[in-house]
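Below you'll find only one chain, the form predicted alone, shown as structure tokens.
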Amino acid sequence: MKPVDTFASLDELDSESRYLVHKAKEASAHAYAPYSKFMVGAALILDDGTVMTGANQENAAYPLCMCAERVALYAASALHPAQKIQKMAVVAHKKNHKELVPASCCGACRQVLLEYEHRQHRPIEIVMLVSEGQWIKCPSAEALLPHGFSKENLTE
């Protein structure tokens, strides 16, 4: 498995990888956050350069949430459901900050990723901020993720 690449600053990520940033960070402004206060935003790309976005939607009764990148994968698959996704940035600030804040993907979300990506057949790059300054390039879900559920532990 491909390693996951390490950029000191957004910078230095390639220029895809910046704007989905970029749209990460403009969804995050759609989060609706009033209890935790922590705004987050994800935004992929589909096989043809269609961009979807996603931002946290929390509720009082807590396990009602929905993460801002299963709403992206959510959205992308009842819109587009014949392309196939790429990669995906996520990003976070608090409530009234500019600030991009480290934020990693929650157990639930690496592993929807996961089933996405076996039912596409393909990886899909996840790009985060996991600490101050620091971005990562992920090669797949598989890599957060690497002894995820799948449908083989179901089969008899």
Contents of the next structure:
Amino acid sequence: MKPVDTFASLDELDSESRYLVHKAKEASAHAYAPYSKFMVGAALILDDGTVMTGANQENAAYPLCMCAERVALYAASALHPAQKIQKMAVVAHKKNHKELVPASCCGACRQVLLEYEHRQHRPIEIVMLVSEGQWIKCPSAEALLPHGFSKENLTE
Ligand code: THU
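Now that the form predicted alone has been shown, please provide the structure of the form predicted together with tetrahydrodeoxyuridine (THU).
Starting with the chain above, the whole complex follows.
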């Protein structure tokens, strides 16, 4: 399995990853997060170069809150089902603050990433800030969620 690459700053990342981080930042402005005030943006790039973005959407009924990553993934799957996903970047900041804070994909989003990765038979790279000054480029959803649940578990 490819290693998880770490970077001390955004400038060290490749230009496509930096572009996706930029698009994820733009998307985070559309977060609807009146409860947590934690603004998350995700941007992913498809094989044909299309970039899809998502931002977290909260609800007064808290369990209905939806992460930015899944908003982007579901939109990509619904609108461009034939296009494979190459890479996704995720960023977060507190409401009314510009500087990025660490946001690591939650377990539910890892599970959804894994489903699409299996479906397209090709890894999806994930770029995110996991701690202060530490970006990672994870080579696949499988690396983010080893031994995840999949359709294989459902076969008799
Ligand atoms: N959130 C995301 O959008 N993505 C993550 O990876 C972690 C958490 C959102 C969900 C909720 O709206 C807010 O951040 C606080 O948990």
